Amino acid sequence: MAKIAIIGTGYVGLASAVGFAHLGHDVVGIDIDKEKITKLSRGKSPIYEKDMEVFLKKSLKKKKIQFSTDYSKVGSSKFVFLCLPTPQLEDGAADISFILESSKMLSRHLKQSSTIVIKSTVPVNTWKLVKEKIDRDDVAIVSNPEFLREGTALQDFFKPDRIVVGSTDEVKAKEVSSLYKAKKAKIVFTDNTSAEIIKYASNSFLAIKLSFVNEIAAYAESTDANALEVLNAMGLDKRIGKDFLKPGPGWGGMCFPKDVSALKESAREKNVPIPLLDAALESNLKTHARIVEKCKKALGGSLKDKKISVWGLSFKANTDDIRFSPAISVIERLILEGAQISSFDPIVKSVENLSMKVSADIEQNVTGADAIVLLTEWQEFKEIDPKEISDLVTQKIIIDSRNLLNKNKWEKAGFTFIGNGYN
């Protein structure tokens, strides 16, 4: 078993730390946030993620994991993973200052012949800058991008479809790949720079695919076709595949918008712009706007003083992450149109700097509503009986941007049901 240090305990860092500890490695998680470290040391996860606290508490009990704000704790670790944020700058580029500052701090604490593993999503050739900051010939730099999905992060960690390892040192690369003990995963060995691009290319391709799907949904509605049937048939083509073919209110979260923008800016700097990325970003904003237009049309052309009940705030189900959430973007647009918003989310109970009411339950949420708009695909919403809330609303209108609900069930209860991609 190896001794591993994880720098940064956000979504990626915490999932990696808990995952490696469960596999039997000795792990120390380092973070400058004292409150977060105290919380983690007590077995409390600062993020909502399936089974995170269960695995965290087990590893703490077995003394396979510990947390600290002290960088010197990495001194006994052979592998040091950088899992720090790379937020988006105003021009769309990725901010790697946290990565570089941390690397400089780590240099004097690293064990002889240890390995720095860059797991954060970073712009091309960031590994070279990290190497400069470390400034030690005995320390190897390995690029090992993460492919963890929020809501299924631990599942993705334990059962990855591929593990990408980029390095100029074949021995170090194999050592890093073996840490995962993933016998069924495809191991991709490559150079550092290619490994960095793989993550950006993967997320950007998926974002482009989702944007195309939402454009087809809008086109299908305009022609009285059924986008769900169109997309289902498309997915039967093995070259296309059935995944990521569901229309929605737009794509979001911390990865897709940030990574698409970062790749776009990086390509522009290299004088090889990728117009598809610009189109995907523009299309995504149009998708948010289309949901608002559906509301306006359903309510006679104006949303001024209309009471809108919103279901879902997180960017997708099974997470509490509202960063770049399409739900938040749609709500902001509804408010600009003069609507009064009452929102409900099974996990998210507050949103800063947004003029809306966050309801404690569905009954409170829909009371007096002129329309209900479903924006996040929480399975809890499928269990709602439309008959039980029909007397609470002012107008029986529901807009299902995720095509999650049973249309016939809601129409039988007297609701005007508006789906996404069909009439």
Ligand code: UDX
Given for the second form:
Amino acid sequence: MAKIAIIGTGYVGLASAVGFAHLGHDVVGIDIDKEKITKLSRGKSPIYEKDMEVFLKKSLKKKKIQFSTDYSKVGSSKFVFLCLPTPQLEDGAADISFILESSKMLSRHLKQSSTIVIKSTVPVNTWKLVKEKIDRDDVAIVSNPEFLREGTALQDFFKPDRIVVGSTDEVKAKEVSSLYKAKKAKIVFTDNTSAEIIKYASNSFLAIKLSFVNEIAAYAESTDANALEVLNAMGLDKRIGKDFLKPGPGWGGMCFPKDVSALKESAREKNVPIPLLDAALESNLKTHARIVEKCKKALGGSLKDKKISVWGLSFKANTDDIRFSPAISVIERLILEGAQISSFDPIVKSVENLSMKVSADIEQNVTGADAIVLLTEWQEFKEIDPKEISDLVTQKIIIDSRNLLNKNKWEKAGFTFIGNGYN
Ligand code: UDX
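Now show me the form predicted in complex with this ligand; what you just gave was the form predicted on its own.
Below, the chain from earlier opens the complete complex, with every other chain and molecule after it.
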């Protein structure tokens, strides 16, 4: 077993801390947010993540995990994981100030011959800047990007497709990879810089793939084709792969928009721009707008003073994260068109700076609605019986941007059902 410190207990840091503790390591999670640390020490997860509290409570009980705001607690740790945020700056570049400030603060506390492991998504060559800040020849710097998805973070931690370890020190690289005890995962040993790019390139490729999927959905709607049939057949080609082929209101979350912009900016700085990234970002905005146009068309060409019931606020199902949520972007556009919004989300119960009503339940949400727009694919929406709400709405119209619901069931209840990618 190893002594591990996790600096930053957000989505990635907490999943890593709880994951490593569950594997039997001795973990200390460190964060500047006192309230968050208090909650975590009491076994309360500040984020909505399946099984997180179960695993957290188990490891607290076994005294395999502790939380603190005190950086000196890293003193006994052999591995110190940097899981700090790298938010997007105005120009799209990643803000690595938290990483660098943390590195500077950590240096004097680090144990002899310990290893700094950079898990945060960082621009190329950040590892060199961290090494400068740590300024200790006995401390190795290993780049170990994460590929956790919100909503399945622990599952992805325990069963990763691959573990990427970038380092000039082979011994340290092997030590870091062995912490995961992931027998089935492919371990990729590479250099630090390649490891940094692997993360950005992976996320950017997935975002480009989704932008293309949504453009195929738009094109199919201009014909009598069904994009879902097209995409299903495409996915049977192993080179394309069946995952990430579902049309939606656009991609979002705290990673894709930030990572695509950061890679775009890094490449531009090196005078090797990647135009596909610009196209993917622009395409994504067009998808948000396309969902609004579908609502407008369904309501006779104008959304002014129309009552729209929005289902879903989080950027995808099974998470409470609304950061860069396509649902919020679509709602902002609907409001700009003069619509009155009443939203409902099974988990997200409030959104700041958005003039809309957040309903407590579906009945309150749909009462008087001129149209319902499903934006997040929560399973709860599949369980709604259209017959039970058909007397509550003003007009029986539903736009399902995720193709989640059963079209026949809703049409049988008298609804005009508009899907995404077919007519
Ligand atoms: C992503 C990467 O998947 C993960 O590997 C990385 O570590 C962090 O960023 P996450 O941001 O949690 O994970 O979201 P993800 O599940 O990848 O979905 C991203 C966006 O694509 C969401 O808005 C989702 O709704 C959308 N999406 C996904 C689709 O619209 N269609 C799909 O078929 C899949």
